[in-house]
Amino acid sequence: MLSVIYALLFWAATAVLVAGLAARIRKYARTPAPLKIPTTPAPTTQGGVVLRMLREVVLFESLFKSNKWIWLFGWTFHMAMWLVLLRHLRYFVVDIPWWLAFVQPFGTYAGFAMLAGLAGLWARRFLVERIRYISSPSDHLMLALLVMIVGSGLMMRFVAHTDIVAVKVFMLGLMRLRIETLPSDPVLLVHLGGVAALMIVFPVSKLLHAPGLFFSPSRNQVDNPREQRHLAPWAAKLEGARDG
């Protein structure tokens, strides 16, 4: 039965997290951006473009230059985070490659890192008096929810150790659509379920900041007002409407 719940608690969470964030990017895509509105000194040139994108996500330049502090919390937590999203591949892979075998040691320690992280994050939400001004109970239970994530792995690896083979084939069961045997270890449970709700509030939650960077005027657009007019579609269309 314990097995029956998890795996359709992860059916329901991917479905809502698929159709969630299909949602979301359409409805940015659909946004019209009437305004010419680069945050300067901005590219000239579409692949300058790229290249500005490419620096906000891989190291947060922005960021960087407005606060150190974040910047170091936010930037360690989220590359930690890839290395051990990357770790986690070896469960939905039946042989696993020799990169993600090189990865495995990098992704175990870098949990800390995103512990370290998430914890200088969340104490700037207490102690930083603006911040903690506008931080909602949303915040801290997104928070919460990390750490809860986070340090329940941390403690499957190091101190309460579990059948890692009886979970891998139990998610590689749930890409197949069957239903294997999960292991009953109750920080297991708690980890599964801690990924099972993050997936599901995702859609819905701050945390949409990662692919709405991708739709941002102030960051995608090329800064080229004078020697090329900027019409969003639909004021395109009106304009074609009323010439016509």
Given for the second form:
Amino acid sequence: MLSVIYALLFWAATAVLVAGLAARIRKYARTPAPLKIPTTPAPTTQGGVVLRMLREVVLFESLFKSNKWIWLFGWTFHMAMWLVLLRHLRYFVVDIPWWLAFVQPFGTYAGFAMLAGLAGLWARRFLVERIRYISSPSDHLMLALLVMIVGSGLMMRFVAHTDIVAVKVFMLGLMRLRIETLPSDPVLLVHLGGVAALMIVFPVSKLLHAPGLFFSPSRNQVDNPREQRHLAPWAAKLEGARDG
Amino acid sequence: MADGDIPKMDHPLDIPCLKHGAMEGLKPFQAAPEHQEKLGFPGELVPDWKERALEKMAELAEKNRAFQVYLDTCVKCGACTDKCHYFLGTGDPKNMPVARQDLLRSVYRRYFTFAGKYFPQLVGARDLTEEVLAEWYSYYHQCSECRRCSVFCPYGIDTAEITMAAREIMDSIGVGQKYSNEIIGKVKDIGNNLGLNPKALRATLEDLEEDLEDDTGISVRLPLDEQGADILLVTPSADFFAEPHIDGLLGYAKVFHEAGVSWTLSSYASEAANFGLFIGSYENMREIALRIRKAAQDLGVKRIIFGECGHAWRVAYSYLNTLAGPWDFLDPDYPVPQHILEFTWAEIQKGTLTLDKSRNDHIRLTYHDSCNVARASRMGDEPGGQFEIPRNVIRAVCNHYFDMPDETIREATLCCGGGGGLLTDDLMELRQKGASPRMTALQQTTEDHGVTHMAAICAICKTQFSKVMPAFGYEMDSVVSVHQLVSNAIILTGQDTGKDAFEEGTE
Ligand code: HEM
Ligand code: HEM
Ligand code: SF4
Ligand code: SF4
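Next, give the form predicted in complex with the partner chain, keeping in mind that what was shown is the form predicted on its own.
First the chain shown before, then all remaining chains and molecules of the complex.
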């Protein structure tokens, strides 16, 4: 019964995540940017823009310029998260390639780094007057959700172990549209419930910052307006009756 | 406003404690119906304003990717909260960039997002009400669209884009700002922000030619509407009679004279500034930009050069090709348009100008990077040329030059406090408070290096500074045009330098 509920939950969550994100990304991609608005100094070539974007995604360059504390906590949290997610790949592939085996120990401790980063970010929402002012309940809830996922994960890893082989079988089953038996450890159920919730809110929340960054005109435009005429389709329609 | 109200800052970037509602009441004068209608907007608040405002919001989200993406993407990380000079100067939390965005984002969420429709309290979504509209009118006229916040946001969220959209939405329901909209109307009627007609303009230029000849003994021309000239100079109309702008105009004329090029001003396009930008109206911005195209075609020029102006250079550099291009009828050897500083710097490098730096020795100078030149444009071929070229020219004409603190210049420059359509007396309190971070940085540089003057390349900056500087212990004429310094230093071919022929107005 539990296995069925969780299987259905994950299928639904995956559908919401994929469809929601695809719809959003399509919207961003289809909405024209009528004017050239890169925040300058900006790269003058497409290659330069790729590098700028890479620095933003990997190093959080602008955030680093802006605020060292937020950068420290935010960057730690995100990079640790990538490691943890990488480590989690083992639940979804049958044979573990060598590099995935290699990141396993790092991923384990990255969980603590994630927690530390999240704690720092959350503390700022209470302690810094300006950030307290701009925080809504949803901002706290998002952090609570992540803390819950990470906390329960660490619990399983270090305190209340679960049968990870069975988890793997369950996950591989889901990917083949089969329902296998999920261990009924409460901590695991909390972990997976949290993950499903995260997937569902992703396309309707501020988590859209992940795809959003790539579509931000102030970061992804090439600084070449004098060399290349930039014209949005709707603006081109205004051109008709000109010069006449 | 009493001088005591100006916040005393120890450091230009000192973060104030939050002063809730500090600037709540501040509202610029509203545009009269005739000014609204001239721009294609309803004259006064329409009865179904709520629906129309939401329709406009939806339309903008479809037409402008930045608006859509920026509304969705903010994670409330708080990195931008201490970056706005109006927040630093007023302490009003609604002047923090993210909070300014949220005034509109909260409404967007309520009507256009799943979370806001079903869980409004959770995500801070709220209905569009008259109070919200009043708040928009107040705080979206406390943003100078300077883009400082955009530099520091991890996603580049540019509050200026939200401000422009908000103003456009308000215009579309009949609530416009008098200052900007009246000026746009003047450009449409007469050709410039000041409403200076061709006859008056010609007379002004003739007077200036006489002054120049009296000063230098050389006949330097300021041509108007001259068919077949090579270069069309488009400059902010303040250059025709405000101080220190006018000294900059004389500088351009001397540089053109020495370079031996033929050039002209146009009475039809006698304005570089394009206030269509401030109100976020593509259509109005385009209409104004097309005047420049027409002037260039009618006069048969080969090149277009812009005078010293900040937002104007943004519209020129970044948008002119989009709005009024393609420029295939101009000389392909030159970028369209060029900045006067690009031209002057090239002439200095070629060695066509005879410069005597010591003629600026009475000045210890610093330079204010104008916000939209710094963060929304470029000069020259390299990124960052907008910072280097003005400094290169300044160093070529001045012996004593000192930068202000690093965190207040170049891409991190602080706005003068009067940009983006706020250069109006009804917002004087905001202008003074918003200028205080920049002024504090200047005061530090005065303490450290004995700096006496600050150069700028924006008509708004120059006007704003000459107005607010006295409150910070400087003379009105402590702000100078970069080309005023060039003008001081230039020795015209054949000029007799024995009897001193200084530009006045810099001491
Ligand atoms: C392209 C990938 C991503 C990039 C470049 C990115 C970047 C950032 C940056 C720069 C911030 C602001 C600083 C901070 O508060 O940490 C942030 C915040 C945040 N990110 Fe991401 N992120 C990405 C993906 C994700 C994903 C997949 C999640 C899902 C769990 C996530 C969750 C969050 C959360 C919850 C915050 C807000 C933290 C707070 O409340 O202060 N991010 N992200
Ligand atoms: C369907 C997806 C997921 C499954 C099946 C899953 C399952 C598990 C399991 C079984 C463990 C225990 C590992 C052990 O005992 O060795 C664990 C640990 C953990 N999980 Fe997940 N998890 C999922 C998604 C996530 C997500 C999305 C996050 C973070 C945003 C996350 C964060 C963690 C952390 C931090 C740990 C502890 C450190 C570690 O073992 O790597 N998990 N997870
Ligand atoms: S820096 Fe950007 S993401 Fe962070 S709060 Fe400000 S606008 Fe939002
Ligand atoms: S654009 Fe400039 S004035 Fe407007 S919110 Fe950002 S920093 Fe403040």
